[in-house]
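Next up is one chain by itself, shown in structure tokens, the form predicted together with the RNA.
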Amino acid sequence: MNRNLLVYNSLTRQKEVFKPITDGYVGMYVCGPTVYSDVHLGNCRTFMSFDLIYRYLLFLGYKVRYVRNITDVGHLLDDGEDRMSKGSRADDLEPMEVAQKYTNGFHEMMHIFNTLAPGIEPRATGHIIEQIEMVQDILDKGYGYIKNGSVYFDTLNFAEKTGEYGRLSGRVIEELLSESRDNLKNQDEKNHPSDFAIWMKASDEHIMKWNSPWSVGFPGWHLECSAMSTKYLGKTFDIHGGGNDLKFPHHENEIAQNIGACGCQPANYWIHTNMLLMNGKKMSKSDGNTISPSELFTGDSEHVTKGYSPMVVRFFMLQSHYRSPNDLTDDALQAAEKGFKRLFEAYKSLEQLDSPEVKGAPLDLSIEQTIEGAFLNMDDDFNTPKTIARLFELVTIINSLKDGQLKINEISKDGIAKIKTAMKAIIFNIFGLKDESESSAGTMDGLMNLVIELRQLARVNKDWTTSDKIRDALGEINIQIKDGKEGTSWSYK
């Protein structure tokens, strides 16, 4: 498919054109959770946001490689100790038991929310040698120093030889440097405050540690993306993504460490989703203000007053774009529960819609550029939010022509069938979003079909007590009755 998409480029602050390196091919990198405690929302944003993007890709018609990593070791907490570990020692579980326990958390959420898996999802501990390896090479290159067992990446150095640092996320060295002076405490073995460690030399009580050729240690916080996007994408690949709070100092360092190992720019596009607030703020465990996925569902929290579905919750994210905030609210929810629900009925009553007319009808025209419209939305940096607005431009129609506001013959059999393969494509290939009404939907329909007829005899002997009261008692668990000119339908409310 030759579509003209353009990509917002963190690096270089505007749209482009994306073109991938190779034709047809694409190579896109990730930065996955650090697997330490249950998935958090904000991290499901962010992975729905790039399922989306990997998602469009593939609709392009794009080959896409994508690699998105599991972090089990490496980050650092204030008081020097590792995540990973902390987490063990809080659950009495060796290290690779919490990783492997939230790695599998993780994979359900992701599952839940209908993402599709990356094609390789690498873990920090697995490419320990392709690290080591790529610290060395950094020192070869002049740009690291070794002190006491630890490596360092010379910011300084670095900034000087290439002018590189700090371009993704708008810093100059010196400020780096003033703002840091204060705080220099903890930094002794530093030789500038803005460099960083490749390889840090372990404590003996520390659990995760390895053989290197400087010390035996773990290695740098940063480090592992720049390896293992190398080792599975080339030294320059297409698309590195990530929330936008990895920008600095992880993805700044990641650059450093790649233009510092092998000479060569990681990614020719980088692209940073924002934010998921609740109630206007940044969702934080310490202030009370946040909400797990489950209780999402459940409803049980004092943020919402009841449950909403994984799947309304993705359209409720589709409904903002990726590189806005998106506030979460129980009112945007439910509002995003109620649209939801209509685009669904809209495309069930697509599927029953014929046309005497073969082609040509007088709403054709129209609909093919709405259908175009949204594609060409997609096309602008993935503007979701701009998408739905014309699958609802679509969805009055089908119901206009459903309940025969509109004349059937106004539109083709052609024209019906641009819809379909338009809004399936869009709502389930692009979108991930699936019906979660269906489950035993044959034998619901079966049931529900006998019910109905059973009420229309009712109605027809104008027995209202009996028609009132299986359309009430319906009501009560939860399935509603809807009489239109066509006949009566039903939905789950």
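Source: prediction; values computed, not measured. Residue numbers count along the first chain shown, from 1. In this text, rigid core is short for the largest set of C-alphas that superpose within 1.5 Å between two forms. Compared with the form predicted on its own:
- Once both forms are overlaid on the rigid core, the distance between the two CA positions of Val17 between the two forms is under 2 angstroms.
- Asp468 shows a C-alpha shift of 2 Å or greater between the two forms [criterion: core-superposed Cα displacement of 2 Å].
Rather than the form predicted together with the RNA that you just supplied, could I have the structure of the form predicted on its own?
If you are looking for partners or other molecules, they are not here, because only the chain is given.
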């Protein structure tokens, strides 16, 4: 925690020195998935970005209470139908079966991408009481009104009294006429088109509904995050995050609800991730410009020439800053795959380097500067692209030492140890990458040792034909063998 971490705050639109409310402790709330369908790859990018932020805060020594919700009620379509009800009809399941099915799928995908689980993962349906209480608090403060059993948030009154509405998204009331998700429903009940429902009276056919002081109904979509973040992190906490698409209306309305209920901003830092594009365009099912995570892994899509492993996809995501758009293309994935393999080959080679005990070796100072630069990049709003560039400066040094372009006595034992410590921390603990060859590494090493022994036997017997055949056959499957003073080694090209 001695490092000076800068975080871009969407609320103030500038980088700020990160200062938690409580020393050594961070409260972080991230808007989770709406569980009515399979997880979208763009959402995966968002959750991987916050996994990186979570990991780096832990690395810095903070105790982090990471809360990520599950939306299983109140998320309305344009026709006013709840998404869970639609999913229930489509899958011929009860709404909670739908929620559980897609929650399980979401968890499985997050595990595949090696994200850390949040400390708390509350569901909207498990916090109806808290949401009803918050609606009442908003009414008591004069920021809500009741119409025909539904309760609406009075945005004009709120904006006039606080000046806060539109601050996060940069919009003004005149621009907020018909943009809330529930605006196409019950427009005639509202005092102003920008008002939004915090409790909605349910129709007879509506499946998911609860008793309340105002009607049998259900909470508005925005209310759940306000209620649950307050319950688990307090009225004001450190970080609130989500995708850029949630700035308005979701996060703007969250802020209004929290200030309307308790008179305080819910979070000191608002962090938003940018979108995942594909082939330079927004992902869209309607025009076919989309790909699912499973299609990306198997290669079963017209948009890729082959399948890519989950860790290659994660490494690809890290190559763009979380606040920048990330353009998914086959060429970019191929480049990420090459970079990923090169990084892990260098890390394996690092384990084999052994330097004599020397002091003041020529490379030591530049290595220290490169490592410090990598962490300074992470301190600068979690800048992974620049951190990766620093990692590959170390990769170049490792490969030059391995190939003899640099002499091993140009680096000290302490210098090698520092590279090992830094690369292990960044690659595994912060970036959350895994060596995907680990599960088969023992078998592969055993097979390669046998192949190398057979080739060595052929060379001893001066059977150059067999020796060359083994070398060439390995080359065809992208395995390279090198003969040196210490013996023969192998690596992937």
